[in-house]
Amino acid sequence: MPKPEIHTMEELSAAIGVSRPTLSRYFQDPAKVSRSSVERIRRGLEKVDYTPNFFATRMNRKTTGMIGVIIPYLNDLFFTRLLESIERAAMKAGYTVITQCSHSDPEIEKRAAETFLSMSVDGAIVAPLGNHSDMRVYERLNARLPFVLMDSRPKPLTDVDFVGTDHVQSTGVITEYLCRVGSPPIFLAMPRVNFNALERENAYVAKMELLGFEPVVIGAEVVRQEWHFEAHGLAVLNDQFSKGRLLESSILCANDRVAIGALRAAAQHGLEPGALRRGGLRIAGHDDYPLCPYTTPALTTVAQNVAAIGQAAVDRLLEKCSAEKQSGNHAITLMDGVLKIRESA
């Protein structure tokens, strides 16, 4: 027999016999239940069908049990995998993650935060959208919540935690390989969409500089107002190749989605990048974007340690929101690089 639908609270205190306060106070936290009410309630919930409204529970809570999670893009594998590491680490402690992305619009970014705000919940992490983000988003939701920055750091926030990848380091662990398995290599930049871009293109002008070598950028420049990525790459080096350019030269791409298309350009001119191949021409990235094993050739690049970004991030903002008072100390937190080695370069 179908069990009876329950729709309110009322309703169920009426079906189990439990007074309305005692069920809330169960759904807030059974430990301020008496046992025999505790069992009374889990029975009489095994008959009938009821879900409690998640907000109501949480109305008389000091805190909403939420965390709110904004990204920049659906459909790029890199934020698919942060966002995963933060719903793991998030729901290891406890919390409901409410994401909203921004789709690359500094309005719907604010609209997100302002949504937050709205839910009351306890705390918001962000990965910003690059030189285009409206800082006040930023601020204001750092006066009125815990709030971490991931991913990548505005430079003109210096009083906001963050925590991301170590750009100087991982950057200059691939430059430094290419340098020393070929030719110096030249480095395919990508418009500055976000705050990753430059950084990652100043150190390798750094490092290349370091090791004696003269820096070469290529592809800063906006080809076509929505490239960014994938056919930002394969257009610049559709363009080189197509003039007899770089047909043998080592080239780091500013991120594996740029690499992919580097890659997809060497194919259709004929050439074949890789170590154990004919000819010098190199192919590396940055990020180890989840599809670079399953590339031809395969991607070699720096990944970035996604799992302990997200964990990070939400270890960082719990212990914001446990703290009964915000601090004016600003952590920082940066990851390392782990160069991954594949058949491209």
Second form
There are 2 protein chains.
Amino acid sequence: MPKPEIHTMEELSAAIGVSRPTLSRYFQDPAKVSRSSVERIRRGLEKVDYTPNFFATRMNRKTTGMIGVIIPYLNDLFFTRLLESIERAAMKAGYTVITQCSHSDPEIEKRAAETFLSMSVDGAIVAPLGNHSDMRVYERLNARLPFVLMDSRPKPLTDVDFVGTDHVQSTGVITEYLCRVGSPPIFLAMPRVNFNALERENAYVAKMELLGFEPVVIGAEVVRQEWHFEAHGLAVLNDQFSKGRLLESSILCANDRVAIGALRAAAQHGLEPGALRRGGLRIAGHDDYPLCPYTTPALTTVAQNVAAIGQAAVDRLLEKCSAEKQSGNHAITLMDGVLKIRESA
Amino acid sequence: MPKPEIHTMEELSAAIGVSRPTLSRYFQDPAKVSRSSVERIRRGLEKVDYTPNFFATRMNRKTTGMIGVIIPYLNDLFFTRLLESIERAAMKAGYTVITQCSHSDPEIEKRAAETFLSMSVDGAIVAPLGNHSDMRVYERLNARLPFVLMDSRPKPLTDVDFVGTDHVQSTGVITEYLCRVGSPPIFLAMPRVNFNALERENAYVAKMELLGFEPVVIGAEVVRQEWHFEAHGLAVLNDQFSKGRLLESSILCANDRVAIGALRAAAQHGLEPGALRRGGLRIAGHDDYPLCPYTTPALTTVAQNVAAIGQAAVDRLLEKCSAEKQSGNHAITLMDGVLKIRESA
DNA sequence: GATTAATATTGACGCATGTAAAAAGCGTCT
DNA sequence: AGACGCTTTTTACATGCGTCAATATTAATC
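Complement to the form predicted on its own: the form predicted together with a further copy of the same chain:
Every chain and every other molecule in the complex is listed next, the one we just looked at coming first.
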């Protein structure tokens, strides 16, 4: 059934005998039009093939109904889960999400920000690339739009809203658990791709000192692997294990993907990390990556409350959108992590 | 340095003393403007803060420079890798990618398609949701835009370009390998969320019959878990193992995520699947999920050529975009899978 | 220095819609 | 019948830029 294609509201108006402004009001909100007209329009639309022109509609409204989201990396289930929760929250609020991935390239991140400005999105949520990023990009967005940073917080930036996990708390919880149940953990760092890397490392050190243990950090110097976290964890521990070191240690990995690499290293050396064996090898992670329950052994970790972070980011953004003018106060929302005790530690 | 904000080309024209049409040409292609003007404009732009309005620019051009991509599911590294390769290919060609995720909901998928039509994207690439999808959505897109289907191909649709893996070849290769090196494999199906599920199943059956073995398919009836593939694999094999069945079988899983669940089930029952133990338990997958090298044991699988699929989809789409009119011939591009022999089978 | 070609500017119109004000239609109540 | 309120239509203008034709300016050529 090839319905006749109609390209403008003008034509549509002629086709179904309703004035164009009425159609305009109908497409924005059918409730703004009388019952009888709604009926007439609805019946008319069934007979033709028409979609309002997105650009033309958005150009004149003060609001575009779009929010822009930038994430640094797609091939990471943590970010995809974050993105999913943002999309759900935004959809519920009637907003369209435009996602751009910076592919761990500051240039692309910058371009994405320009795209958002040029599309006059109502607001932007950004999970920063990390230490290679151009801070001016964030400052620029923050100055011109309702803007919320997410997941990882650049220290130089103040006056910016932020939503993320309280790493002092989350890393503290698992560090404390490991200390309580077995030998004090060593920290296997992740490549310093973003600010969380150092935050977690520092949180570990602080907690250890508080508990009266000596913090030990390994794997912080290697930066070759960038976002290849599993390879990083595997390489560092393979090196250690083959020198006969750390064979009976507790190892807290900076994130679960590093930990998955660590588990692999253990397996290759015939080691079986486990919670039950006091004094033996233990491996723990951070984030609660979706695959944690399926590794062997299942990975003990701290869950980030991804759903809450995404929801809070959207909530805060929309709050700023509806505020008359840029209010001066900036909020920092930190979510607690939840310990997930499984088998590996 | 808070540069003065300028919102229209008109203002910009007044600010730097160059006519508006010249600015328009400059922003489309600086080469269309004389050297001296380029210099003047460039210097002027450094002193003010201006970004052309995306909607206004795109509204009048015949081409928007955008391509729309729909994927069914975000929390799956296969799709994110596909998406990444598409984004890279599109970026190289100077196109902006607008991604929408259907979150395994036909309604959202439909809405995403409408969004693309309304934004008049130059073309659309869609990885179909699956058997719940409304085929008319694809037909509609195909009728009105340069359109390419990707990854999974709905049988009812003809006259549509498609790019994906040749599952007869890929599944055939690993089936043949498993038969050659050990006992003929059983097929652990995945939930029938898309058309690949059945294609692989059929390819397995055909190959087995060709080799003179009896095909056995399990796990096809369970549909509760939908996209929770790992949970599906785990549940089905836990059930089998605890009944003492399949303990020494070769098991070909419909995809790697199912296989990861299968590995977990094996571990829980103290089983160690492995390539070297003829006659013992073996587990293999399909796709070469990025985590395959890090599972214990490392998962033997068939790699889909994700990069090639993404590139081919974009190539084909742009080819259709530049073609004067809709040419009648439709291409089906199938990529070969590559066997990745690791430890598990 | 005059001629020619290339480039720039001006002005005008178009794109598909939002939006506001005024006029017209309709039903209800007195 | 007339006044009132609600909805719709009419009319007109606005949005920010693409694009074209005509004209003005500049540069290059001889």
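None of the values given here were measured: they were computed from a predicted structure. Numbering follows the first chain given and starts at 1. What we label the rigid core is the largest C-alpha set whose atoms superpose within 1.5 Å from one form to the other.
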After superposition on the rigid core, does the Cα atom of Ser37 shift by at least 2 Å between the two forms? yes
Does the C-alpha of Glu11 move 2 Å or more between the two forms once the rigid core is lined up? yes
Superposing on the rigid core, is the CA of Tyr26 displaced by 2 Å or more between the two forms? yes
